[in-house]
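Encoded as C-alpha cells, the following chain is the form predicted on its own, with no partner shown.
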Amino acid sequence: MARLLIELIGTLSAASTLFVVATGLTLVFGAMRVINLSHGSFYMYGAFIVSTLVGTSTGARYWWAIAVAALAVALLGTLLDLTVVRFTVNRDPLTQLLATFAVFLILADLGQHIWGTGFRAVPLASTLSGRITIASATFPIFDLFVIGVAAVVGIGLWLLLGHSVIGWRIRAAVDDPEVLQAGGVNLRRLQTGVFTLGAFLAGLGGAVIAPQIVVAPGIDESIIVSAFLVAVIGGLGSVLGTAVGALIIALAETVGALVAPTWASTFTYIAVILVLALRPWGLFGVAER
C-alpha cells in the first residue's frame, strides 16, 4: 500500500505538470485553432528565468521568482502574438506550423545566447524540502506542491471560464467566432489576451517544475512532445480533457518506468494509439464536420 501510494503522488505529480503546461497549448487551440510550436520555448523560458532570479541561494527567492517567470513569459507571448502569431490565424494548418517552428528555432537559439548550452539546478526553497508521511509512505512535500499549483490552475481555469464574461467570449470565440465579433467584440484583443494567457501557463509550469528538473537546452523540446500527446489524446480545445490526458500520459510512463524501464515511452505512445484509435477527436473533443 505504501509502495502504490508513493507511486500514485508521483504520478499525480508528473500529470499536474503536463496539465498546467498543456492547457495553454490546448487554449490558444480551442480559441484561435492555432497550432503553436514554440509553446515549449515558454516553458523552457520560465525554467531559466526562475534558475536566474534564484541563482544560487538558499531557494528564499523561489517564491517570488516564479510569479515573476510567469509574468515575463507572458509578456514574451504577448509581443509573439502582435508581431507573428495574428498573421497565421485563419491560415492553412502548415502555414502555421512553419511560423511557429521557426518562432521556436529563434527562441531556442536566444536562450543559448543567453543562458549558454551548460546545465542549471534550481535550489528548493527550505519550506517544500522536506518529506511528509502519509500512512506510512513517505513523499516529498515539492511533489504535492505541484499538484496543488496544478489543483488551483484548474478551478482558476472552472472559474474564468464557466463563471465570468471573460470565459464566455473565449468559449463563444471557439464556437462562432464570426457571431461574437458581430456583436461588437474585439475578437482579435480576445485572442491576443488567450494567448498571452497560454504563454503564462507554460511559463508558469516551467517556473514552478525548475526545482525538479534539470534547467538546459532541450527542455523545450521534451515538454512540447508530451503537451501535444496529452492535449490531443484530450481533445484540442477541452480543459476537462486535457486534466485526463495529462493523468493518462503520466500513468502510462509509471507503469512502463516500473514494467520494462528501457521501453518505458513506448507505452506512452501505446496509450495514445488505443485512445485515438477509439475516439480520433480525443476523448473529449468534438468530431469536426
Given for the second form:
Amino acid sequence: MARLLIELIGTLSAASTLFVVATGLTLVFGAMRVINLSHGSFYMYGAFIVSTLVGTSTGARYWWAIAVAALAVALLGTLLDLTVVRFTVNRDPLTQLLATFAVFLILADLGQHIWGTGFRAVPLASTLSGRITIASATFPIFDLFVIGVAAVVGIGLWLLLGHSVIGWRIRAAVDDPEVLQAGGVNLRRLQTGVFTLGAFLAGLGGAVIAPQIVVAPGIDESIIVSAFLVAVIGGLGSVLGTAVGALIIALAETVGALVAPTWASTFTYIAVILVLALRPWGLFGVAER
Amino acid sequence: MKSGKKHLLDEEFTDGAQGATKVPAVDNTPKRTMTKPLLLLGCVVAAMLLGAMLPVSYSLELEYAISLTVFAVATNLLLGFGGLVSFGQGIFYGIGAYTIALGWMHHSLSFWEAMAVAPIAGAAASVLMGLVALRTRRLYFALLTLAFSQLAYVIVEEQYGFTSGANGIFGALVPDWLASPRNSFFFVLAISVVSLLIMAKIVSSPYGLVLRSIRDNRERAEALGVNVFRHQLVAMAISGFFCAVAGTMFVIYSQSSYPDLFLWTSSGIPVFMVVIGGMYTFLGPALGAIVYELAHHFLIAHTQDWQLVLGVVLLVIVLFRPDGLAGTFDFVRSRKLRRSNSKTEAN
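Starting from the form predicted on its own, produce the coordinates for the form predicted together with the partner chain.
Time for the whole complex; same chain goes first.
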C-alpha cells in the first residue's frame, strides 16, 4: 500500500511538470492554431535563469527566482510573438513548424552563448528539501510542491478559460474571429497575450523543476517531444485533455520502468501511438478536416 | 471509374457545377525538353571530375553532400509531391545505416546482402508507419511521424545488447576496396544518380500525377475514385525505400552508425534541405541538400554558431521565400504552382 502511494505521488509529480509545460502549448494552439516547436526553449530558459539567480543558495531566493524566470520567459514570448509567430498565423502547418523550429535553433545557440555548454545543478530550497511521511509512505516534499503548482495552474486556467470574459474571447478567437473583431476586440493583442501566457507556463515549468533535473543544453529538445505527445494525445486545444495526457504519459513511464526497465521509454511511445491510432485527433480533441 | 485518373489532370477537364466553362488548370506536367537531361549530365560529369581531382578531404565532403541529395529528394516525394509533412524520415535513413552496421556486427549479413535488404527494410518500416500515421492529417501527421522518430530512437538506444546503444557502431563496415575514398566517391555517385533517375521517373509517371492531384485537392481525387490512402501509402513506401538507400550511403561515407540518426531533429534536416532548395521542383531539394551540407561543413569549421546561421536562414526562407532557391530561379512557374496550391488549401 505504501509502495503504491509512493509510486502514485512520483507519477503525479512527473505528470505535473508535463502538464504545466504542455498546457502552454495547447493553449497557444487553441487560440491561434499555431504549433510552437520553440516551446521547449522557453522551458530551458526558465530552468537556466533560475540556475543563474539561485546560484548556490538554498534559502528563499528560489521563490523569487521562479517568479523572475517565468516573467522573463513570458517577456521573451511576447517578443517572439511580435517578431515571428504573428507572421505564421493562418499559414500552413509546415511553415509554422519550420519557422518555430528555426527559432528553436536560434534560441538554443544563444542559450549556449549565455550559459555555456556545461551541466548546472540547482540546489533545492531548504524548505522544500526533506521528506514527509503520510500513511507510512515517505516521499519528497518537493514532489508535493510540484503537484501543488500544477493544481494551481490547472485551476487558474479553468477559471480563466471557463469563467471569465477573456476566456470566451480566447475561444471565440478560433471559432469566429470576424464576429469577435466586429465586437471591438483587438484579436492580435489577444493572441499576443495568449502566446505570452503560453511562454510563461513553459518558463514556470522549467523554473519549478530545475532543482530536480540536470540543467543543460538539450533539455529543450527532450521536453518538447514529451510536451507534444501529451498535448496531442489529449487533443490539441483542450486543457482537460492535456491533464489526462500528462497522466497517461507519466503512468506509462512508471509502469514501463517497473515492468521492463530496458523498454521503459519504448512503452511510452507505443502508448502514444496506440491512442492516436484509435483516436487520430486525441482523446479530447476536435476532428479537423 | 477507370478514366478518372486521366481526367483529373486533363486541361480539358470541366467542373460539373460550372457546366461548359473551362477550369484554368495549372500545367503541372513536366515539359519534354533537352535542357534538363543535359543539365543533369553536366552535373554528373562535373561531379566526376571534381571527385577525381579534388583533395580527398574535399571529395569526401562532396560525396556526403551527393548522398544527401537522395535523402532530400526522397523526403520531398512526401513533402512536395504528396503534401505529407513527415518529421520521421530519419527512421528510414537510420534503418538503412543500421541494416549494414548490424549485419556486420552480428555477422549475419554480408555488405552486399545488407545493401540489398536495407531499402526493402526501409520501405517495409515506412508502410508500417504509414498504416497508422496516414489515419491522421496535416499537423497531426507531422506530430505522429515525429513520435515514431522518437520511438525508433529510444528502441535503438535502449536495446544496448543488440545495437550497442548510444555508442553506435564503428568498424570495417564496408569491403576494403570501397573504403578507399576515390572508389567510394564514384560508388556513391552512381547509386545517387540511379536513385534520382528512378525517382524522377516515378514523379512524372501517371502515379506521380495522381499523387500531386491528391495533394492539390484530396476531396476531388477521392470523388473521382482515387484510393487516396493506398496512393499515399505507396508514396511512403517509395520514400522510405530511398531514404534507406541514402542511409546505406551514410555508412559508406562515415563507416559508422549511431542512434542520433533517428532523432526527430535529424528527421528535420532533410525537411530543411527541401525547403531551402524549393519543394515544388524535383531537383530543388537536391540543390538544397548540396548547399546545406557544404554550408554546414564550411561554417562549422569557422564558427560555433552554425545553428544560429541555419535558424536565421531558415526563418527568412520560410517567411519570405517559401519556394526556396529553385523557386527563385524558376520564379513564374513555382508561383503559379503555389497559387494553385493555396487556392485548394483554402477549400
